[in-house]
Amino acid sequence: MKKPTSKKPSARAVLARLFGASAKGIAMEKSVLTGYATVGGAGVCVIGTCDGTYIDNAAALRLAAHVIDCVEHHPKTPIVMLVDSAGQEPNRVAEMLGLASYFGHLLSCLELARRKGHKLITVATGQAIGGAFICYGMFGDRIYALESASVGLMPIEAMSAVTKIPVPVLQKLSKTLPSLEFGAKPFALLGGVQEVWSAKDDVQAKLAKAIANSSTEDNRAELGKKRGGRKLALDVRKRVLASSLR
Amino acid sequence: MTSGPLFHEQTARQRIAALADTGSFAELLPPPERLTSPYLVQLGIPVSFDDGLVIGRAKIGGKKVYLAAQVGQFVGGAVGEIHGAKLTGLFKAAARDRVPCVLIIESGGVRLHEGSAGEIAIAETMRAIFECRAKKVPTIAVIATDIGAYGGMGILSTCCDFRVMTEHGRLGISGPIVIEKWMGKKAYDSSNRALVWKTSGGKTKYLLGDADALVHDGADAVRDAVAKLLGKSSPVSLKGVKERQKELEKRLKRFGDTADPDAVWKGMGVRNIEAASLASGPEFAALAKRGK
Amino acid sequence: MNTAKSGLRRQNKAQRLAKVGKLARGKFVSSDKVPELLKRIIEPGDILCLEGDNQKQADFLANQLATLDKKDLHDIHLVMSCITLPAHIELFKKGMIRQVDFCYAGPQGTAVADLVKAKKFPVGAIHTYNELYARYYIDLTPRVALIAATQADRKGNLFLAANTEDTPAIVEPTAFSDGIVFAQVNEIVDRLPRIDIPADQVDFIVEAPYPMHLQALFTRDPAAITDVQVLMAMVALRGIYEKYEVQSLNHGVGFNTAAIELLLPTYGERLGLKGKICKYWMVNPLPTMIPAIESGWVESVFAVGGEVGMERYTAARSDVFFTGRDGSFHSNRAMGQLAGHYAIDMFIGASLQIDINGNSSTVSKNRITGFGGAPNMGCQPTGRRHPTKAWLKAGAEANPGPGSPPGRKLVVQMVETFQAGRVPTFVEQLDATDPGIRKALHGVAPVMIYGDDVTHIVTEEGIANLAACRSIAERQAAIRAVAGYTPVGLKRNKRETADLRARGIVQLPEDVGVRPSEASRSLLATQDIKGLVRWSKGLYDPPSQFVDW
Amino acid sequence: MEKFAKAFPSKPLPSKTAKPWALAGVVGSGNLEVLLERGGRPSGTMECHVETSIPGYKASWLAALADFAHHYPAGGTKVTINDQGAPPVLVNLRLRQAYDHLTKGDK
């Protein structure tokens, strides 16, 4: 587990941005968020991870028995969800037991509370890479991230360990390619991400008036498309629509 | 002993070949539409004219379907931009069409050689696979190679109303070799082979819940699990989640802290370890079932 | 006048075991007093033999030894099977060798290589086993040696259970001659399952802290098996294994003759050969023998050595296996080559490389490795007199001239004309005839398989008969007609090509009945491991590196 | 990467083939796909588009293209090839399998 750095923000500060006093309403267990708060006067449901925490079975299974409370006690409550995840727990026994399945039962709470009714917001406001990512967070209506918030598949260093391509052939494709840069702002223009929050920004409005603005259609292909980020997706994807209808 | 070709070495189009009626599968952007990786080609590594995934329209048994399948040789079945366009275009086109899904998957999970663009298609295809399920629309993941699924593959197949498996299919989140390196040989000793296929194949996954259909590894009895499960889905409910927090909660307090997989298979009823590994398929169910 | 030597090599050895004194208690030893009992009966000169082949090591013993300086052994003049363990390697790091004769360094190649380099690596020759072993009795008998056995009685009588291997080759030639005769042993017991070496014959022992190093030299996982295996293993079995009616042979260990065994009870029984061809083999227990063995096509098979995993499958099946009085399975390498040598209708083997003579070599540039036994089984022994069908079948193709025998062995090479990366297995000049290397084996250029000795060349490409070649020039031409796109293939001449095809010296797999299509790995009995474990029964227990259930 | 083209000399394919395209094999360590197009080019040829992930073997290629469309009628098609790294005998293979999809259909 890994402990937050000076520069940045505690889980708590981070909480208390969002949701002012009503943050208090947060339960915070082995970096795992849980509870209820308000947003602009209105309640809404939060979970979350903090810390770069890696997530584990327990934690996807607390994260769920929350939305199925929400689903089942506050009927059309909006969900806020917040990443802040260095991935999914790399571990044996977790694996054994199926982790895979405890983020797939995760994601099917969520898209029960979608099918009833609540409104899914995501915010990245710290890690929110690979399993730990795709496993919640990118499950919502509309994602949001803090600029601070390193949101992406892998920074650059990670990805030339792996793939053996050196590093300076990387950055300089990036410039080209956004999908292999790392951060909220080359996500955001791939579509995987709504809107960058800066630090200057009131978050407690932002996070209202996306609560308000949000829609269940996924949007981000043709966000992605529109800001250039992933020029190939939606049209590929338009294709196959459109010559299996033949 | 062995007849007809075995599934797990098939390549993804014989594997469509032998699920899919004769003649029935019509292809969609095949090959000649020379869709190809930007990536790659920059990269300097060679492209693929399906870019790892082989989709189009068929019939199993009579019945339409969607049908697609990874290949894994190519990147080790990776989704990039194209591969990930594809795949969530066809779980649309199965939910549009309200026309049941197979997919055979066969991937390492996103091709880190084009960064977040695949994570994001991975995302978008959850979301399609979820718009099948509540529209009753069966999809269906095929996971018989020890390329299996990993990654954000794993993820999704357990987005999937069911998982057919083989004993050589594999799914998990993380590889031997990435948690050999984050936790130590000791913890997990990646070339220790019988340990990795308890640890994520397919026997230990049907045993414990996460595979819905463990069959031989063949083209005749992966088209046969498939075919029973085509008229079957599992749309998701509150009744349903709150069953299953339960089961997986129950599974967590008794092997949560069980390092050895042989005892997870006792504890599902297994009794003798030695005959249910070299068992097969249904036989192996059989064995299982009977200790139970 | 009388100056016949005379027992004066007893009375060294009688003043060696003098110097132990109360190291040792009668026969046996301690493990930790072994380093100063080694220095007490090893002298300077000795020629000195230590145990260890391609699977079987005294490592105990040779892990002991390299613990020792320059100052208490030197001008040893080694001479030993294969040189394998990182401890050997230490010897001559630290000077201790003057001479070493010796067969095989397949793991120790690239160190051998670097020592020749350095001028630390002084080279006698290099050996087939057979030769080897047989100069033991000549020119090159042990002063000591150090050998490794499975248990040893009480009484200092060897079991050497199923790896027998080259135990009693150096034994003998050692206890015979006043030599020092040294055992590791894994365990000692009160009661042996059988003496294999009769205590009279050992002089020490130690229960060694570890059991002997078995490399699982043998196994062949079907997995790994190409479809263009498969295909090449479908050309040899009719074009050859047919066509000769091959009743007696020795497999190498590579992949393309481990699909061979695994098409016998597929393909072979659709051509209907079972009970023709593949009855009497002279192979180590091959786990991927085990379907054909199963399906009843094999009668008997005599091993050098043994193979871990096969210990239970051998004992369950003695009618087939040789196996000891206790019912375990027994080798013996020295009797295993003779056999293979002058008993058996065929040897099919593979190399890395082979010129445009037929010559082969597994040397590279960067490794010598050696010979083991393949040049006494893949080599004409015309010392031969009895006749088989196959051999007067190919003696008489080969049309030998008056003075020659009858007869011929099928000497067979199976390669792809590319081994992995790209890299040509046909070359003009073989990397064995490198100037340094000839020098440094006093200009023997290592290789495997002499052309002349070669009756055939199975490649994907088809069949070169160069027993049925007239000429070199000819023989030149079949090589390279089935040498495909390699630079040596590239420059066949079409019109060459096409008269050899049509007097069936080059046969395409067409002409030998095979359609390149139909090869496919589901032809094999089985596809993995895991089904070897099925045929078997439960007999086999493969080695964990191979087990993924 | 390398990148070469080259028409070879072939009899014209039947007028009537299975399939407009057909393809075998697969790209992975040491296997290639080939891709075998009918249609709208000359007849008295076969077209062949090859790239290869290990340079310097363009001899090789052309020699196994050559002996192909010699013993195959494949005049009028496009062979596409995207390699990585297979061994002559694999680019025979799947042509042919190619040659066999295209030609009769999948089995």
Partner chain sequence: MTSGPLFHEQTARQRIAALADTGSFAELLPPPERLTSPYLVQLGIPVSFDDGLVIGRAKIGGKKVYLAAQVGQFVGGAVGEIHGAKLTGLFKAAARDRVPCVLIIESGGVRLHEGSAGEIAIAETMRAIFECRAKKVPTIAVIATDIGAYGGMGILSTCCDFRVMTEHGRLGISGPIVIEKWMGKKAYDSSNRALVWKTSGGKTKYLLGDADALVHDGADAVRDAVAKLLGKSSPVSLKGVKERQKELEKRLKRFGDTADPDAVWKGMGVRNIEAASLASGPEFAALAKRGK
Second form
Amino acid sequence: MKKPTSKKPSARAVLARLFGASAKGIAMEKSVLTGYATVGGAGVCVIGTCDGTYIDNAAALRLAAHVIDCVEHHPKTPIVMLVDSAGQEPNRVAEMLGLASYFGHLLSCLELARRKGHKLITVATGQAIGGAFICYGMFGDRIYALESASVGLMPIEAMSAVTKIPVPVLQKLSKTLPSLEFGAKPFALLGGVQEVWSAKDDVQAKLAKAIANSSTEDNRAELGKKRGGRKLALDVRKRVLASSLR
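Same protein, different condition: the form predicted in complex with its partner chain was shown, now please give the form predicted alone.
The following holds one chain only.
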């Protein structure tokens, strides 16, 4: 007898879990999310992706346009950035049209929002991989992740192609090096994820608390050292900063 396979929750189910009934205010077009919802009784702006989609030029423009709309019409409203993307669009045409520039435009809009007083909170809800994670997700003041999320910057196969280190060697190293392992918990060990939310957690309450406690101070190196995932980054940073003041 076959064991029942657990299905990945739909994008709408994830949105309902995070925002309750207010999730109906979030539009979903070609797996790109834009809209407004409420968290803890307060309004939030929502941008993001779902269904593990790739981010292309058009998607980056839609996300950036919604950030601008939020800055212009909803001053200082927190921006919640949801990430479920397999990476940037692996398309030569997209690259030739300047995909990196579109990502840069999106980041510029988010930096403008931050300077205008908008809190930026990232929640990895599914895949948070590569360029798609870098182009907006990693720009959050604080990054959180659902326990089921797959968080990482480069799959081992791609890393092998770049470094020429055989895949089996990298797979063996990933058992003891969280920087090579995909997942919410390994990324939390590195300090890249502030907190991992389990299936039993009240994520609406967690998200409300995350927004309330948001800070633009970069604490990732401190977390990485405290959790044992990055033991040297904090000390190296301190030495570099100290030497620059001499």
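Heads up, when I say rigid core I mean the largest set of C-alphas that superpose within 1.5 Å between the two forms. Everything quoted here is computed from the prediction, not taken from an experiment. Positions refer to the first chain, counted from 1.
When the rigid core is held fixed, the Cα atom of residue 156 travels 2 angstroms or more between these two forms.
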